[in-house]
Amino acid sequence: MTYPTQPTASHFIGGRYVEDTDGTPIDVIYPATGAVIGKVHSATPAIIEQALASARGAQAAWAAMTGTERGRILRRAADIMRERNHELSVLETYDTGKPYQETSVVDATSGADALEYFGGMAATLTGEHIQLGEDWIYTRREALGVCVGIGAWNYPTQIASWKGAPALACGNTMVFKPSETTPLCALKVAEILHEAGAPAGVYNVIQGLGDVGAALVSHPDVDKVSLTGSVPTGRKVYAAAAAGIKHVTMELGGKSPMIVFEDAEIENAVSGAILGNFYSSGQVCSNGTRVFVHTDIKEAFLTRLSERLATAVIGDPQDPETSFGPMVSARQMEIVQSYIAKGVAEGARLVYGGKRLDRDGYYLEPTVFADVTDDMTIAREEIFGPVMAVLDFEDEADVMARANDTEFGLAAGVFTRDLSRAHRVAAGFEAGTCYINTYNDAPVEAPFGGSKQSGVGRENSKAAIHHYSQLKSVYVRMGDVEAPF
């Protein structure tokens, strides 16, 4: 099958597409039909070495450029990405199954925002001067070296850009491994960066399963690892990186709470719950999948939620009218189906959905459970699919304790008209990314990341610069040096 902006080979190394058919073949499957639409090959050891050697060889010259020069290239890449938004959005939809209605306004646009933001910041990365009498110290902010990015399958263009933009702005080079489930989009990010003027080797993409990721993470030529993925994967990657004392950023999973107080504007709260549970068919790490609704408005909330879910347009994700698409893969659909079965078996009330649709592809209905209790499986474990758990509450202190009673701490949200309560609750959340009267907004200007088991470090914003650079202190003595002998 031919589709727009189709990559021409499995890997992008040293400024060009590279193929090595000795690698294990990986089928590219379109989630809307289940059809195989392409094939890439997993990176062989030779490909891994070629990519890392290319990144290492390009790094010194890239870091030696001025920040203004690097930033100009990143901003040019952002312009190209915006010009090609339609084609890139179509490709994202083929890769992930997400509706074009969504990909056309979120994915490549978010990637372009990151390239533009960090491109603008590249020239501002300065040190400081510290006066000590006659003597003085100055600091230099320097690149780490070669960075490895390991992506998840839910936002392949965005993640490739979110990791690449700050890394390159700081003078690092990158080898990025996308998820084997969605291998296509990162190749286009690499192609666009090179077209915009990034020298060969500055941004490379190689394909592969977990073994390729493990080889990259443990390689002695790698200085930094940035992972977006599950908590179990994060533990393995963190341990492997620690063995080499490598810098690490981890954006992992969550089971985030969303609290809807009795004074909330119900229409907005329902909108937030939809965005926090059913956008991208629920395949978003920060989703607020534990929706605590005050008993005074619970039934009104559920009624309005069901009415709005009934208006979802489920169909061909390439059709701009479609607003809800398939799961990314047969395996992910089966995982979510097993959680739905557990929800029924453990006594939750199925309010809406719950079934697989009778059509090709990996479609599940948006699913809502009510009367969920804190000890149910669907309230404890990350499902990563279109399943919302609605829990009752009456008291603020009680609901805060329940909301924080989880190993995760990625995100949290609150809906209320009470300004003092809104900020009090946000301060009380044990989560890295919080929302008041909204959910899942992720502008590049804001730090994004989690606490507890949900991650280490931050992506986006000025905070990301600290995770892709290091400080060097230089002491300057203006007089003679004294010594004891």
Given for the second form:
Amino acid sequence: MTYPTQPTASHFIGGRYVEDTDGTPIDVIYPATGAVIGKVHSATPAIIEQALASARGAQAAWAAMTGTERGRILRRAADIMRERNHELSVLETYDTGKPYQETSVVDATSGADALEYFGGMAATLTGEHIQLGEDWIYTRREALGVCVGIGAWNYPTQIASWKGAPALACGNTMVFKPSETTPLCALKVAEILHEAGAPAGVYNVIQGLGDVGAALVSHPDVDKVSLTGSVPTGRKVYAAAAAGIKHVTMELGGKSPMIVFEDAEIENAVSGAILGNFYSSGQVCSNGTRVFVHTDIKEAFLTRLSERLATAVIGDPQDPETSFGPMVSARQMEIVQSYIAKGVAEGARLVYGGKRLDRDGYYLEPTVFADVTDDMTIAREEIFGPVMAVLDFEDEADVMARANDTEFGLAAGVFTRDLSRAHRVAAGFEAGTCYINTYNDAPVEAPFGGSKQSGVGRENSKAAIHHYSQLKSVYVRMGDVEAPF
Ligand code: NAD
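For comparison with the form predicted on its own, provide the form predicted together with ligand NAD.
Full complex below, order starting with the chain above.
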């Protein structure tokens, strides 16, 4: 590889880097140039077994440590991650193509936040005491065992940390499989956790495509699966996990609505729409890609949006001045191009962008369609790229029904100055994460996850603890035991 922060082998198992060149090679491609910058090997069956055995072997001793001890290690890992933010951000940019301007403030930093938050929480995890007359019950909050994490390609450091931190805080061990498109960053998370003192086997990373993920999910020695990916993959993983009655967390796709009422502060609404459609070149699951704008302010909104988009700095993502980078892969770029073509063919009005840039790498212009109707493909399907659909509305009840008319339910946003309406609309959204006069904030303190087909369970916050631990009830009789005979 051509850059200094490269992990030294494909997998991280039992506290060290492991290579097995029998596995199918996977090219690591820098999205800004299309150049192959490295190679990893997909996990062979032997590597899968080795990783799971390593996680199983480490689990009991890890769970037996006090929460304070486990938490100290996670918090130390958070500190290391912050100290290495620059180097990790450069790597994240090579892995994903996202601009350094973003990665330096979002990826390792939010990974570190999760490690710090759940590290702090590890010592506070308790059961409860339930008095029943003289008798009593106590509950023990116990680890699930071996957890498998499977990641999407848009936030490789963050996803590896968001799954690893609560899992480890609760006394589980983990085998994490990053997306084959962005295999590098999770290895650094493993390296840092072990440098911080995590015993060998507590956090392992193996590479591979869907077949490796599927082998992990259906393995009898796995107790929980947490997936971040698309709804179709979620269906397969959920079904495979169900066959083994395994715990699941599903962080899946979305087609989230953002409603801009006529009284909204337009500059803020435009900012929200930009953050909710063009950050990370639109490759964000919770993006508000159906932007319903009241007809009274629609043209003003579109004019200001176009003016602001014209100031985007599109270019080399390692340049801190660049604010808009390439798509993650040629495949993803082609998928998005096909949606842009459908938007045009189905009669939407192309207001901004729509073209591939004439340069190396997988660059598309930020793209805005107006006059989009509810039945158009670009208003119904997740595009996962920089394509905003602007739809008209006039009536609150009508727009709410249309906003909720989707099988997805990940996120939703509203821009208005009317306090009552803001909360009424938030309550009416069928979505796991709602925003009032903002969009796409994801602090570790807040539960994050989807309703409807966008997901099962929640990441981050205290809620994540419930998805990485289970309660055991212990009944204690103080007197004699009565029996019928
Ligand atoms: P994807 O579903 O193609 O792949 C996700 C992961 O699942 C990859 O690691 C892949 O190798 C693995 N996989 C594929 N088939 C599998 C199988 N049968 N069994 C086990 N694992 C399998 O998703 P993607 O293209 O990498 O990411 C984009 C999608 O992820 C979008 O739909 C996006 O909305 C979603 N996403 C959701 C969230 C969230 O938190 N809700 C966050 C980021 C991305």
